[in-house]
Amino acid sequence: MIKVRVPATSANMGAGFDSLGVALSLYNTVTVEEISDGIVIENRHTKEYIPTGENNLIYRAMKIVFDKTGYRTKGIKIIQDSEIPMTRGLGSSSACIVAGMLAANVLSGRKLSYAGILNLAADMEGHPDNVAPALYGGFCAAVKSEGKTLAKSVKLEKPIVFEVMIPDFYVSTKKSRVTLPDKVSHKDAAYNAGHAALFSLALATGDFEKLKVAVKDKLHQPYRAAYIDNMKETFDESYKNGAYAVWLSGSGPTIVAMCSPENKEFSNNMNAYFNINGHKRTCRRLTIDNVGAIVQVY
């Protein structure tokens, strides 16, 4: 029996479109074992519908590794116990993909390195900014170049918390990407490149006061705002309540604010604001996961 625990992730982080991500302290725990025949998939504590056949995302990820390594199995049992809300921009699909691939790699004799798994996971997901922190933990920069995915993870040691504002509605990544333009100006591209670089260095060195400027983006958030209820108002209120930086998590609709641990009233203040104004969001405090995916074999 193999148990894999994979953290939630928040990607893009403002200016780092499709390249920056961070692992957070919500988890999908997946248990896998071989059985004599068929596919058995059980879901625990997840309210959303989970496919229980060959179209299950964890199983599909496992099959990619089996096909890559030439491993054959008669049957698989998968038990998923996930805290990560689905289709909310917190890396639920990346957690499933990474969990499935890591479990399949163990079953097939650990033939793939983590770099190999990262490459397969990024190809399956379509972009690397969620799968990299899900696998490695910490704050990650990742790129796809010449058919390969490269990533670098930094473990953030200075005190920081992530206030995650999760709505009770969702926006599909596919729909959200349709809103993005096929082309952007050279000026906007340069703007994001500079801001993403400053964001990365400021976060890695603990220079949090620069994050409010460094997080600004012109490639995706302005276009996605039309599909995210009260996005600008939530950003503004978060800064009023002392956030260092605020961004749309992935393609949304979750919004993340990075704060000092000393800012103990942020969640209460934001939840009160949402209730008073009828905004269907709930704010909760998370911390960074500097470990990433954990694999245990029984």
Contents of the next structure:
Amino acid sequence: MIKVRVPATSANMGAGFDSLGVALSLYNTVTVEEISDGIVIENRHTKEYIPTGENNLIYRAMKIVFDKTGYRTKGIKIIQDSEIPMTRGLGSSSACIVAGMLAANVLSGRKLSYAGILNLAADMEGHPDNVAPALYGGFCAAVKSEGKTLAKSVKLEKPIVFEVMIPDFYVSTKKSRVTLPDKVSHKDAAYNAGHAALFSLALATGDFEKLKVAVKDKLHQPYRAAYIDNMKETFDESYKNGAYAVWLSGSGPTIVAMCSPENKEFSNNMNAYFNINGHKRTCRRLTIDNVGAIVQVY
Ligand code: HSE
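Output the form predicted together with L-homoserine next; the form predicted on its own has already been displayed.
Now the complete complex, all chains and molecules, led by this one.
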């Protein structure tokens, strides 16, 4: 039996569109065993609908590894225990893909390296900014270049918390990308390149005061704001309550505020603000996961 635990992730982090991501302390755990025949999929924890046949995301990810490594299995049983809310911009699909691929790699004799799994996972997901931190943990920069995905992860040791403001509505990444323009100006592209570079260095070195400026983005959030209810108000209120940096998590609709752990009233204040103003969001405090995916074999 193989058990894989994979963290939630928050991608883009403002200016780092399709490139930056961070692993968070919320997990999907997947248990896999080979059986004599067929596919059995059990779903625990979440009440959301999860396919239980060949179209199940974890199974599809496993199949990619089996095909790549030439492994043949008679049957597979998958038990999904999913804490990460689906289609909220917290990397639930990346967590399933990484979990399935890591489990399948163990079954097929560990033929693939983590770099190989990163490549397959980023190809399946379409973008590397969630799968890289899901696999490696920490704060990651990742790019797809000439058909390969390359990522670098660093642990964030200085105390920091991630206040995750999850709405009770969802938006699919596919729909959310449709709102983005085909072309942007050279000025906007250069703006984001500079801000993403500053954000990475400031975050990695613990110079958090610079993040409020460095997190600013002109490539995706301004376009996506139109369909994320109360996005600007939530950003403004988060800064009023002392956040270092605020961003739309992945393609949304979750909004993440990075705060000092000393800022103990942030969640209470934001939840009170959401209640009073009728915003359908709940704020919960997470920390960084500096470990990434964990595989246990029984
Ligand atoms: N970078 C992606 C996006 C995140 O913003 O659409 C979701 O994969």
